[in-house]
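This document opens with one chain alone, in structure tokens, the form predicted on its own.
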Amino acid sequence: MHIEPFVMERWQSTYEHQVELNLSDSGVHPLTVQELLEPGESESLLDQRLIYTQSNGTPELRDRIANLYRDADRENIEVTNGGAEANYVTACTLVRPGDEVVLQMPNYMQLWGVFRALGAKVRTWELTPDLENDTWHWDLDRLEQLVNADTRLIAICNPNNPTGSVLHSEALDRIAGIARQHDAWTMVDEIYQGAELDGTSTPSMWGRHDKVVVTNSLSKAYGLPGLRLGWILGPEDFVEECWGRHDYTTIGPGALSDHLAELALEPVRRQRILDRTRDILTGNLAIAMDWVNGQQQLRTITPRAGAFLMLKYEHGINSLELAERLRVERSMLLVPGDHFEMDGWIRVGFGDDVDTLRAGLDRLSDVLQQLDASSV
């Protein structure tokens, strides 16, 4: 199997720990292990005896993961190193070669190159911009007209990464029945979930049809990137299939990232995390967005939910060679519209601490400065 290079991600790992200014990132500011304990826990987190877990997450785990769900239970979680490794093995699960999948896009461009690679004939379904009514949308008649009797798979990330865009439950009911009409799966990444800039929990796919799958994790919404902790939902017996997959992958969380996990998502401290998410979020875009405001050649259509901005600029430069002299010449690291197939963009992440959100965004200043000086 062929697979294709992951541009953004390598883009990302290779420069976000070599600059002074990180704007790349799509999550909030991470916590610490400290802030996220109680008082008189960490004696019990170095108790934690490093051991092989249950390699598809410990029941206690996986029962406060399902009780985040309508009629889940634990029969229904597969716990991952991720969310990365949860689309992974939920591809790899669903797709055959010679497949027709649905991709929604723009999206994280990982399950571009995993359906690809796994011989399946992508067909994207294409949000589109509306700048001067600050939304984008998404066209369910197009996407009705792309599913057909050959379609397997509807791909789709909601809140969307790397617009901020949502689909609310009318659409996504409509978007069950399409499937439903085809016999057709239905995969929802769900990552952005709880990170919604006024405050409103985006509706789950999940119980819309008997054929849904949905992915999440804790590194975006819950800060918590570095415990490498995601998980899959879905019917029991494809969970059963995916468990079995990934025995050939990571085999299973490890033994203190399935702990914290599971005091993360104890329910009081769960929304002591979100709440601390949306205040980072909406403190952070109302900096950011006084300082598109006062960029001339700068638009943006406002997020609903996600810690980034896609801002359209019209400076004459190709995204990739703007982020390029932006991270050799300023130090600071972007993701270029390119890595989504929209050049003429750039997503820039403000849910950093407020200091290096200012910082950085002076830094791009300079340069539109510069580029704007250039073209007279």
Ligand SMILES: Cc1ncc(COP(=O)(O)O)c(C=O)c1O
The other form holds:
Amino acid sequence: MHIEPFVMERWQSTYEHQVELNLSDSGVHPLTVQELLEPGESESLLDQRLIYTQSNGTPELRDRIANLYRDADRENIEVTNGGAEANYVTACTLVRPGDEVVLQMPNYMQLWGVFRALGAKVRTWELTPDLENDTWHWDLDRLEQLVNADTRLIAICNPNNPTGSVLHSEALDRIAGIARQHDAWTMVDEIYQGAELDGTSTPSMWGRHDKVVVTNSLSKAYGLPGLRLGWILGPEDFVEECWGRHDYTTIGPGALSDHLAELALEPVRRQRILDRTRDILTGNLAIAMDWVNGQQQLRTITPRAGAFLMLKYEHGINSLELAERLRVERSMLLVPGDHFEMDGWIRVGFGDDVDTLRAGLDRLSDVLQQLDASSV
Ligand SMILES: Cc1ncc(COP(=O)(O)O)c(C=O)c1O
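For the form predicted in complex with the named molecule instead of the form predicted on its own, what are the coordinates?
And the full complex, kicking off with our chain again.
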């Protein structure tokens, strides 16, 4: 199977550990194992035998995940290595050559590449920026026009990466209705659920019609990307099929990750983790917005969720060129809008520690000022 490069992930994989300041991440500053554990728990971790655990996730972990959703149980859950594997396995299970899929854009772009590699015809449903009103618009009538009897699935990322916008219940119900009408699936990547700036958890797509698959992971809202722990939530027979595919990818999650994920999703601890995330997001967004407001020729739309800010600049330079210049001359990494097919924009992650954020924004100001000066 030929697959096009996943350019954003390639960019991050290649450079994120080579630069001094990495502002390309979309989640919050990760927890240490120590911060995750409660006092006295390290023994249980050290005693963990490094076996192949139950390959679709231990029943205990699947129960914890299922409890996050109304009317779900462990048979609806497949535990994967991160949201990336959850998306990959789901797409490979659902999509056949020649299928039409409707993909919300802009998007994280993993599914863009996978759908195309699977031989699907990708139609895009665009979110459009409205800088004047500080919001992203979506047009559900347009979505309705894009979906037809050949549509296999509608894929959405909610909250959305890279815009940080959120579709609420009414819109999700309408999308479910459109899918139902054409017997299509909806596949919703909900990885930023729990990373909302105002503390209101984004409603899940789960339960809105029969053919819903949700993917998620502990990488963003929980600050645990190094666990590589994600999941697929779907109808029981569909999840069973995904498990069979998973045998071909990574078999199952790591034993330590499964164990630590079970601890992270213990309700009181989960709340503690999400509170930490919210504190980081609100504190750092204030710093980032303050900085944006002091910049000429730079505008943004306040993200409703996620630790990233899309910035629209007017400096007459291609976004990949700008990102390359920052990387080579200033040893900092951010994501060029080109990676989302949005030249003229850059994505800046604001979830890291405050010193890294401030230093990164300073370096970005310097380069933008140089560009201003050279255009005079
Ligand atoms: C929307 C979205 N889905 C999936 C992933 C991959 O998640 P994970 O690190 O859990 O594999 C990312 C990572 O940035 C993402 O933004």
